[in-house]
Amino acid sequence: MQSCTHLIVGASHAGLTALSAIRMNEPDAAIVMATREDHLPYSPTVLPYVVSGRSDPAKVTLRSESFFDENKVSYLRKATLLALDTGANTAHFPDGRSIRYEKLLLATGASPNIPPIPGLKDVPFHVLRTMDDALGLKKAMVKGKRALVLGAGLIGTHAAENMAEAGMKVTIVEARGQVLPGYFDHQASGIIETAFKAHGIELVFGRAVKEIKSGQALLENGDAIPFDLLLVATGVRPDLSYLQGSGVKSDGGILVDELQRTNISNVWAAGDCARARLFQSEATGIAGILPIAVEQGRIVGQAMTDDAGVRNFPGSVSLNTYTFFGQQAISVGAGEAPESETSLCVDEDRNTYLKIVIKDGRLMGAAAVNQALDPGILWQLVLRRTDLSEVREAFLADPKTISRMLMSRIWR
């Protein structure tokens, strides 16, 4: 049986950042990194560009093969975690391999959430979560003429844009009443929807799919939408089947403390599978964004090596940037908050939108379409609870310039 000091299951941003932090403190510790894929690490954010052909799959890796050799890391491909025996500190994999560890990081990400639509599992359909998914969708687009996308979130809208630009007739069905309902309000989404319609994409809102048959989707109002390519983009969820019998507690995600540690003392979790503190509420949740995965991975790597400099995870603040047909939208933090002030500036002629939410003199959130902003700086202003009272009016008038000025003063 293979043994190691640190076992990292998952090779995306959380796992890789943890690996770097571990190596900083323990240059000779035995490390194994296991991934369910047969690829070198890559960022999921690149997948829409692989589908469109703008990015070469061979050139988007986050780490090279030589990186693992140079850092003395055993990198295991096609190693999906099957089960955990936390009493024996052993992880089991489908090929019969077992690995004994001293410390374990679960950074297993999330998988597409497939809705229980009658007939869906009886027809071929695509998802977009892995490199193989992206390559499969790209290949299918060559033959397809009419695409149906279920879901108008980031994945669904990115894919729909690529399909439309490839010459396909595209329909998006979203049971909720707008595109990107988890990120923007109706007014901001309306600007994005205008661009989609201008490029020939049909948007169907407020009607769920009742049944899927060969070549068509039946809506709850009786309408039928034909397709020869079907993409299911109705969200993701952590696949935690490997936790059964392990004693690791979960609730829609692996429950962790302020250092990303589970209820098992030598097991941590980070990224899209971890349910951690939310910054702007008393609740917990799964962030599902790259900067949070990186931060959580860094904390875990430090905690696993008893780094005295490790700091508690402050909580998740949402941060999303979205490009569509040459335009851009961003959302940071809370779109609304009790007892807050909201500044809204919309120019329909220029297709611009800016919303800023402030409470007690501090930034709670911002959303923008076709406005030049620095979302990363706004994100930091929220996390640092920066007092905007003295510059409030100037900030509302020119958030980009004032936010840069503030961060030049306080960034450490």
Contents of the next structure:
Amino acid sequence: MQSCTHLIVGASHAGLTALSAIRMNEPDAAIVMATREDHLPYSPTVLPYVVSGRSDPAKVTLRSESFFDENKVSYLRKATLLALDTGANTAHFPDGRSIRYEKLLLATGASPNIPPIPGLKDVPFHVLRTMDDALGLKKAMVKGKRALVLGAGLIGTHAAENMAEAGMKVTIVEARGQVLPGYFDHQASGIIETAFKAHGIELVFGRAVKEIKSGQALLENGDAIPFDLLLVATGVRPDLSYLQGSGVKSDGGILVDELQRTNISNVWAAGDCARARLFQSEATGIAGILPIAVEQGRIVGQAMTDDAGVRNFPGSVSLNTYTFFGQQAISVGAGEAPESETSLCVDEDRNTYLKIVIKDGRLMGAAAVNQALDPGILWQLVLRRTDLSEVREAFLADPKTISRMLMSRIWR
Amino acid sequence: MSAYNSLTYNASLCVGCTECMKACALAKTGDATNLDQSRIKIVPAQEPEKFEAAICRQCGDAKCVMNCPSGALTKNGANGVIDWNADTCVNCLLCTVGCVYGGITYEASVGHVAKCDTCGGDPACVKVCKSGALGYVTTASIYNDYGDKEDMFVPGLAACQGCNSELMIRHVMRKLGRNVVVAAPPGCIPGMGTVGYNGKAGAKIPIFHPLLTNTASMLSGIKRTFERQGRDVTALALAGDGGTSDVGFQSLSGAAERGERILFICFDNEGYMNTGMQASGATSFGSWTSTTPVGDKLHGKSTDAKNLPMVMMMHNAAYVATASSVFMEDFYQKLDKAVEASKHGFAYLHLYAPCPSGWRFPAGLTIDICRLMVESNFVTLWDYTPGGGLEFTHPVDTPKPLDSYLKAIGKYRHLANEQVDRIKKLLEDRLSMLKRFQKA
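For comparison with the form predicted alone, please write out the form predicted in complex with the partner chain.
Starting with the chain above, the whole complex follows.
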């Protein structure tokens, strides 16, 4: 049986960042990185750009073959984790392959969430989570044909834009009342929706799909939407079937402590499969975003190598950047909070939107459309709970300049 | 692993003229008026007339790179710059989420993210900065050049924590290599074990332990013997300030007068620190030492320090220089010149070596004290050749307050105002005297 010091399951941002952190501390430890994919590492975030043709699938790999050779890492393809024996520190993969580890990182990401809509299973449909999904969708896009997208989250809106730009007639159905719910409020998403409509994309809000029949979707109100291509983009969730019988605790995501360690002392979890603390709430949750996967991956890599410099995960902050039809939207932190004050600045002529939420002199969140901000600095201001009361007015008037000033004086 | 050159920004010097931003916008877009296009952003501070800056730090473990989903951002192993690839960037802006410094930003007028690329190692912003707030530190090349060279001393020399002399003898010998004979007269340098201990060698090169009195004369003899044998070997003394300015002065003066072809390096820690912190001729006025105590009558050393580098200049030596370990490029240049000069005449290097144990400051502050010493004009960095005259190699036109230097060091803690005034006067006099030797 193959054995190693560090076994990393998953080869996207969480796993790769952990790998770098491990190698920085332990140049020679035996590391195995296993992925369900038959590709070199890539990011799910880049897939809409593969669909649109902006990205060449051959050029989006995050690490080359030689990287793994140079770093003495054994990179296993087509290795879907099947089961875990935490008593024997052994992970089981297809074809009877098993690997014994000293320390294990589960960074297995998430898979598309397929809603239980009657008839959906009986028709061909697309999802967009893997490179093969992206290549399949790209191939299926045909000019003039009708596309139906279920879900107006990041993947759904991105793909809808791609398909519209490719000349398809696109309809998005979203059960909630707006695009990108959870990241932007109605007013901000209104700007995004205007751009979608201007590009001929039809938006159907507030109505769920009741049934899928061959070539058409039936809504609750009886409307029927015909389609040639169906994309299901109703969110993702981690597939944790491999945890069965392992003793690793989960609740929709793998439960972890402040150093991303599970209830089993030599098993960690990070990224879209981990349920970690949230910064702006008492609860835990799956962040499901790339920058948080990077944060958590780094913490795990340090924790797995007993790095004295490791610091507790402060909790996920909601972060999002979204570009659509050449425009930009950014959100950091909470869009609303009890007993907070909200500053709103909308310029319809310039098509800009800026919202800042402050509570007790501290930044809770900010959202902007077509307005340049440094989200990384704002994220730090939220995490540090920086007192803005002295610069409050100036900050609300020009958050970009004032946040740069605060950065330079506080953590330069 | 290489060390890299880096852009530096000193907010206390910035006057907010935005010349750097104009130069950057011009260099990157051809349009100096669109300051949004500058990759360095100077912003007003909270205090009037003060400024702050946002710019890419070219991080070693860069979050922007880790956050990039398309592989468009990479750390360049050769020059340390975070490279941005327009061809693979998808404009997702996730890099701007990762960067906590505002170093990579999106500007609508450019249509993509933009960041500093240090203009290929010749940053346009630094060239136009008149206040001195922006700098481009190229010291990294020293570590790349010498880092892999062999350390000629054993590990575990028993110098005090924070000892500048140990650091500097290792630098000197990395550069000089093996073709050398070293004299290390009594003092901290042999005391820490360089000449051997417990029957073991302390160095990988021929090193001997002369008396305090005859360092320069023994070295002269050895050099002459090698010359007779037709061998070109550098004869080097690594001596303390006692072995240079007091006990060793007679033989030193004689060797310089005769133009012996040796290189004499004095590590000036202002006293006999190895034997219990007694005062030497190089101890500065007012210093507490174990032989110049502070009490009712005495208030530290009552006489001024001899200025040995000036004395050696008066010997018509082939090369004389003062140096500090905070300006390593300057130090290495002087070491090169000194080795070259020692092939045909007497070369003297005077290295300032603040001593945490004897001067009473925290061991972690040695380099800060070295810097403050130069920046307050307590010492002056210069070099001298008989033909070329004296040149200041790091002139300090607006020195930091002398008090900031004196107050940082325990041996001056007791100083009365009159004593500080005397030191100020002495420093002024010495500087104007040095200026009279400056080459026209």
